[in-house]
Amino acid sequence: MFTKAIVRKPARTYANGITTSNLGKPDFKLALKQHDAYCEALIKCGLKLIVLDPDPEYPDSCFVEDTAVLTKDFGIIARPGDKRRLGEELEIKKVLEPLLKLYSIEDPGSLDGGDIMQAENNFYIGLSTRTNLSGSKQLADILTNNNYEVYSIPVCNLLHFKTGVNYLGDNNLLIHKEFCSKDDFKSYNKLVIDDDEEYAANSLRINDFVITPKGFPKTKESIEKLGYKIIELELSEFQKMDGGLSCLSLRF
């Protein structure tokens, strides 16, 4: 059960951030409107929000998930894998210090929170262009010392692990059909996402709801058939910057 979330509003420099999407330049005013709707959805899910001011020094800083990995008992401050984002984690650490026991990923480790998925007592660490072996090992050591099971899995042709795989709870897993390590999830009930709805693989379970990006009817129907209540959100301006639902908050 999540009770809190940290979010950060997009800065006016948002369009200068890192992206590979080739979907065009984001509309800043529309991004703010979509972010407000996202925050309203988190509140509907029962979360109390910690809302951080925009940080124009870091255009990608609204994607706060990459700065930390949180459990109900402790947090791990990440070390972003793109050097242009190093430093985003420092304010997040200050925010979390009064709330949770904290660990940190140290150089030469790199680790983005978007590469880390929790499924009950299991943690999956995606080895991507943003999360290296050193970062993975440091995180695995922290988690295993706190009685979690940890699995490291290669990420192919995707920015982050959770770009293609997300746990919905109740042993249900969303997974993009091209994800290269599907055999690692044999024990789960897999909802396989087709190429034309790839973006919807990053849907987000929060308490009694699953938040999904709007415009992906097959994925929505598959999730509804499992009995989940759905909140749909427009995310066009975040998709343009390689961001998704999970990227925009740190939930704990």
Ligand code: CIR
Second form
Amino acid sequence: MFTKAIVRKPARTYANGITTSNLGKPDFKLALKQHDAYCEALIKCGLKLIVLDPDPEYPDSCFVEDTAVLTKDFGIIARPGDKRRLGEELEIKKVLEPLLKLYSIEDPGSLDGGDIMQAENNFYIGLSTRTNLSGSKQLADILTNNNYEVYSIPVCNLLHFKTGVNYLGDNNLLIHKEFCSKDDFKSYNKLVIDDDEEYAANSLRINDFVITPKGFPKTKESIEKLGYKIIELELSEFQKMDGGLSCLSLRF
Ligand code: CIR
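Let's see the other form, the form predicted together with this ligand, since the form predicted on its own is already up.
Complete assembly follows, chain above in first position.
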């Protein structure tokens, strides 16, 4: 059960952030509107929000998920793997310090929270262009010392591990076919995401709801069939900057 979330409003420099999507320049006003709707959805899921002011020095700073990994008992401050984002984690550390026991990923480690997925007592660490071996090893040591099971998974062709795999709870896993053959996931009930709905692999279970991006009917239907209540959100302006649903908040 989550009770809180950290979010950060998009900055006026948002359109200068990192992207590979080729979907065009985001509309800043619309991004703000979509962000407001995202915040309302989190509140509907029962979360109390900590809303941070925009930081124009970091155009990607609304994607707060990449700056930390949180469990119910402690947090790990990440070390963003793209130099342009290094430093975003400092403000998040300040906010979390009074709330949770914290560890930090140190140089030469790099790690983006978007590469880390928790499924009950298991953590999966994606080794991507953002999360290197040192970052992964540092995180694995912290987690195993705290009695979690840890698995590392190579990520190819996708930005982050959670771009392609997300745990919904109750043993249900949304999974892009890229990862389907992996033995590590064989015990899960897999909802395999079609190629044309890849963006919906990043759907987010929060308490009684699953939040899913609007416009992906097959994924929506298969989540609904499992009995989850759904909130659909329009995320076009975040998709343009390679951002998904989960990356817009840190839940704990
Ligand atoms: C980036 O490239 O870092 C941002 N434009 C998007 C980050 C998305 N984060 C995530 O999926 N966890």
